[in-house]
Structure formats: C-alpha cells, structure tokens
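Have a look below at one chain only, the form predicted on its own, in structure tokens format.
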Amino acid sequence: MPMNQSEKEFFMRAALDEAKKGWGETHPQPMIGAVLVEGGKVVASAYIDRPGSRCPEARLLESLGRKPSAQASLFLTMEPGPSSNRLESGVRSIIDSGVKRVLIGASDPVVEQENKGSDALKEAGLEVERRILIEDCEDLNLVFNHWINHKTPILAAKSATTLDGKIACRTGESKWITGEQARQDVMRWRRLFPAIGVGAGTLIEDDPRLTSRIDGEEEWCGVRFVIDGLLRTAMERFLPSIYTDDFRDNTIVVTTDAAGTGYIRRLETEGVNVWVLPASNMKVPFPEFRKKCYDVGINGIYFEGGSKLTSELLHMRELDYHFNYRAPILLGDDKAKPVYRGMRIEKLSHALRLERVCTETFGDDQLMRGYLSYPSRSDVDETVFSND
C-alpha cells in the first residue's frame, strides 16, 4: 500500500534522528542519515558518524544481512552526490541492493552537482521522490552547506535577552536571563560548532570555560577563539582560565600587529596559540580571520561575545547567523545593557531581518534563529552601519 504524506515525513523525521547521532561528529562531511522501511516499520538504519565515514546507504544494505523486500522503501536525508563521496558508492549500493522505492530530503549542496544523485537512481529504473522535509533535512546541515555554497566558514552569534533586547541589568548581572532548558540547547550547539568564539571583554569579565557540558556526556572543547585585538587578556595577572586549563592547546587568541609582542610570547609559552592578522587598526579584521578559517579547514565558528563584538560583526557585515533566545523578562531601563548597539536605523527598510527562520521553545523561553539578511549597500546610507 502507498505511503501517504504523513507516513512519509514520519519516517524522514527517523532518519533525521538516525542522522542526529553524528552530531558535531562529522566535519567536514555532513550529517547524513537512512533508514530502510518494510512494512510498515524501520527494519535498518545507519548515519555517518566520523569524516571519512563510509556512506550511510551502503552500511545499512550491508548491516541488513539479506535482501530488501520488493515493498521496501529506503529513506535519505541527503541524495549521494559527490560532496559526501556519495554518487558512485551510494548509488552503486543502491541499485544493487534491489531497492525500488527512495524518498529524499536535501539535494546535494554543489549546485552544478544537484539531482545528479537521483537521476542515476531513476536512470536505473527506481522510484525516487524528492524534497521530503526539505526544509528541516537542509537545516541539519546549515555549517557544512554554508562551507560548500560560499566557500567560507559560518559566522553565527548566539545571544539570550529580556523581551526588550537586554543581555544585563544596569549592575552587569546577567546570571541567568535564560532557564536550565535554554542554557542546555546552548550546550548542544556549541557541540554542533567546530569553533567557539568570545570577545575579549566578555572572557576578562566572566572567564567562561567555552566547552559543551551536556548533562550524562563527557565534558567537550573544540577549537576555542578569542578576538583580541591588543591583547588585552594577556595583560591580566591571572590569565583567564582558558589558557591554563587542559584544554588550553584547542584556544586560539586572534589578534593584530598592533599587539605587543611580549604579551604573544606570554599566552605561547602557557601553550596558547596566537594569530596575528594584519589590521589597519587595533581591531581584528574578520574577512582576513575568514580566510586564515578556511585555509586551516575550520567551517564554523559560534560566538559567544557580548554587545561589543556582536555589533561589530553586524557593523562590519560579517554575521551570517543568530541564535536570539528570549526570555519573559522585562526590564524596561534604558541603562541596562543592549544586545546591540551603535547602529542609526531610521527607516525599517533599513533594519536587518532573519530569513529561514526556526523557533523552539524550551521552557518559558523562546529560540528564534536564522540567517541575517542585510540591506542593500546602495540603498542605505553607510552611517547605518557605522561605529561612531
């Protein structure tokens, strides 16, 4: 019996959650998931779950131990193509399988390679239908599609605020606007992420620890950045906690040539590695930080900054994503701290604006996320975006 449309997202939603498990895991190939259905029910499964792992399609044919059944139906959050060294093995997998039906989520992100994976599945004669929760298998994969459609890493900032865009009370106190939930979903983007990135003020401040603690999972630490620009942190007594804990040789401190030298040899001899960029002023330039990114393989950062660096990155057009998580708080002080700042809109044609947005809700607290839309150059005047 065919599958209606509830019956068919249903099953994608498993595969979703089969692809899930890589989470974090599988840079820089994507998370990729499949399940195989008989009757009615998942009968297979298998997802990547580290770089270089074999296709998923091929693992579950192979863990299956026999035969699909002529009415089996193999479900894919992603078609094969060639970006997860997919198109040959995947398909090959596939067809000799015996597999007549597959229903698809997400195409493959290279554009000149797109549908090449479904089209040498129905070339072979098999059923293929497309587009299966598109949307939500095409956001499982948002760092490595950026990486591949822009040939960059992602910039996203994560923020939490009251109702009226406030990170802090006029005092500093910000501990904790958001709940336990909020803060846990934190905790499981920052193991999606492979970088984290904080603000210098924001580190002398809090001295965060910028590693993923998720409640019954062994403490995490990616690559951890600090944007410096003076080395400002380095100058402290006590050096923030970062570059002295066990974790200290994934820290990154981002800085220019305008920095002192001694404080370089400082953080290098605790075992910190130091970027220097070169800057036209004291602050880090982000197109150069992009590139030295992308050279060294690393495919998305989540920053963490305060008000500071979050503006600049909005000034200097360089934040490609926001993670804005709200709760039902309100201060209604105009000292209290902004999440943004510095920024002279006069028109909402000028404002900027999310696109493909998600929402969640974790407790009384909301998610809204999504990629930043900015307004045309030629259409605003640049004091819109600037730092005076």
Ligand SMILES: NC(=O)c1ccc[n+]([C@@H]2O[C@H](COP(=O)([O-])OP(=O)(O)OC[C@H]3O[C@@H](n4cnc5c(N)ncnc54)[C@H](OP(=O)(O)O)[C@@H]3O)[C@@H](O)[C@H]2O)c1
Given for the second form:
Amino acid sequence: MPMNQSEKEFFMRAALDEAKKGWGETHPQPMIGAVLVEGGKVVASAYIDRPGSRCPEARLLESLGRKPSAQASLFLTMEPGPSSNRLESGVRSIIDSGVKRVLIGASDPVVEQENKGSDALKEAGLEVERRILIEDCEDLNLVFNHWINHKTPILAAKSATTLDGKIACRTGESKWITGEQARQDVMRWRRLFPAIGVGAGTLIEDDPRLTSRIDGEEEWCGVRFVIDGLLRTAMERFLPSIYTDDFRDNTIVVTTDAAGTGYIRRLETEGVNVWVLPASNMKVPFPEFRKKCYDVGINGIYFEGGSKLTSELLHMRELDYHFNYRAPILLGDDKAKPVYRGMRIEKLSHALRLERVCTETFGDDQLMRGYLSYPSRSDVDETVFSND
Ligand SMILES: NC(=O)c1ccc[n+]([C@@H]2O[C@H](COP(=O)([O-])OP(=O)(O)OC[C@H]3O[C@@H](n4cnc5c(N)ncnc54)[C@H](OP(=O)(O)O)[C@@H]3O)[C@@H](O)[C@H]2O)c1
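Right, and the form predicted together with the named molecule of this protein, after the form predicted on its own?
Let us now look at the entire complex, which starts with that chain.
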C-alpha cells in the first residue's frame, strides 16, 4: 500500500529525531538522520554522531544485517550530496542495498549541487521523492548550511526582551526576563552552536557561566568569546568566572592591538586565550574575527549581548540570524536598555526583516527566530549610528 502524506511526514519526523541525536556533536558536518521503514514500522535507523562519522545510510543498511524487503522505504533528512561528502559513498550504499524507494527532506544546501544525489538514485532506477518536511529538514542545519554556502561562520544574536523590546531595567537588572522553559531552550542552542559570544559589559555586569546546562545532562562548554577592545574585563580586581573556572581554556578574549600587553599577560597566565586583532578604532573588526573563526573551523557563534555589542554587529551588517524571546512583561521606561539601538530608519519599508521565520512558545514566552535581511545601503542613513 502506498503511503499517504501524513505517513510520509510521520516517518520523516522519526528521521529528524534520529538526526537530532547528533545535536551539537557533528560540526563542521551537518546533522543527518536516516530511517528504514518496512510494513509501516521503522526497522533500522542511524545518524551522524560525530565529525568524520560514516554516512548514515551506509551504517543503517549495515546494521540491518540483511537486504531490505521489496516494499522498504528509506527516509533521509538530507540527500546524499557533495556538501556532506556522501555523493559517492551514500548513493553507492543505497543502490547496492537493493532498496527501491527513497524519500528525502532537504536537498544538498549548495545550489549548484542540489539534487545531484537524488538524480543519481533516479538514474539507477530508484523511486525518489523529495521535499518531505523540507523546511524542518533545512532548519535543522542552519549552522552548517550557512557555513557551506558562505564560507564564513553564522553570527547569531539571542535576546530576551520585554514586550517593549528591553533587555534590562535602567539599573541593569536583567535576571530573569523570560521564564524557566525559555531559558532551557537557550541552553539547547548553546549546546548546538560551537561558540557563544558576549560583550565586555555583560561579562562585567552579569558574570555569566556561558555553559549549557540541560536538565539531566552534564554541564557542557563550547568556545566562549568575549569581545573586549581594551581588555576592560582584565582590569577588574576579581576576574570574571569564565577566566578562572574549569573551562577557562575554552575562553577566548577577542581584543585589539590597543589593549595593554600587561592585561594580555594576566589573562594568558590564567590559561585564557587571547586573540589580538589589528584595529584602527579600538573596536574588534568583525570581518577579521569571522576570518579567524573560519581558519580555526568555528562555524557558528551564538551572541548573547548585550545591547552595545549586538547593535554594533547589526550596524556593521555582520549579524546573520536573530533569536528573540519575548516575555509578557512591560517596562515603558526610556532609560531601560533596548535590545537594538542607534539606527535611523524613516520608512517601514526600509526596516530590517527576519526571513524564514520560526516561532515557538515556551510557557508564557514566545521565541521568534530567523535570518536577518538588510535594507539596501542607499535606503538608510548609516552615518547616524551611535552606541555611546
Ligand atoms: N536580556 C538579554 O537577553 C541580555 C543579554 C545580554 C546582556 N543583557 C544585559 O545587557 C547589559 C549589558 O549590555 P551593554 O550594552 O552594557 O554591554 P555589552 O554589549 O555586553 O558590552 C559592551 C562593551 O563591549 C565592548 N565591545 C562591544 N563591541 C565591541 C567591539 N566591536 N570591539 C571591542 N569592544 C566591543 C565595549 O567595551 P568598551 O566600552 O570597554 O570598549 C562595550 O562597551 C547588562 O545589563 C546585561 O544584563 C541582557
């Protein structure tokens, strides 16, 4: 009996769940899941569990230990293509297994490579159906897709705001704007992105741990970037915790050649890494920062503010993605800190926009996330930006 659309989506969801077992573990490779369905049941499954892992279709078919039945359907969240290094090995293992039907979620993320794997399967006589839950399958790899397409890390910012877009009271108090469920979701994204970033102000004011603490899992720490042009954070009498805790060798302070060498030495003595980038104005140059991240293989940074850092990223058009958690509270105070500031946009048609938007609810809070799309440079007066 042929499957109907909701059955196809049901099994693609199972393949997505399988792929998510590799959440945060596969960089710089994508997350990919595969399930084999026979007689309305999943009989084998596999996913990419680490960089360098063999293609999931090959592992799945090997774990099955026999030929798939004549009616078997193979579900793949991403087609076997060149970007995931599976064009030859993935296609070959599927053809050799004798499976006759393959259902695919996302195509290869690079436009020029799109459908190469599916076409190869079709040419070999297999029945191929594409685009099952395509948005979900593409969204799963937002970090990988950006990296492979643009050859630069994806820079994302997260903010937790009041209804009127404030990230802290006028006193600086910001704990907690959103509730526990939204904060647990942030922990999931911290676990996905290979690096987190904050500005010097947030580090001094909040002294965050910047680790991922998911209920029932061990505390996990990726790379922790601090953007600090003058090493103000190293001038503190008591250094922030991320310079002294057990994960301090995961901390990288990104500064400029205007920073004092004594402060650089103080951090390095603690075991903290320091990147000194050339800058004419004591500001970390984000294009250089991206380049350095690319060189060391860091493909995504999840910035958690504060307002000066994210506004500057936005103004420099260096922010690619935005996560906004909105809580049902309101300050109505001009002196409370806004998430973004310093722009001057006179027409709604010139506003920055989120595209490929995803929304989710966590208790009373709402998450809206998406890719930032910028107005054309001629439409906005970029000279008025100031984040003093
Ligand atoms: N609700 C939320 O989601 C959220 C998230 C994070 C933070 N917060 C709140 O935000 C507040 C802190 O925000 P903030 O705007 O004061 O601080 P911030 O953005 O964290 O840090 C600003 C400072 O970082 C340094 N910096 C930023 N961009 C730089 C660049 N390109 N190059 C070099 N240095 C750079 C500058 O230090 P110098 O001035 O020394 O040059 C700047 O003053 C706190 O109250 C915190 O609780 C809220």
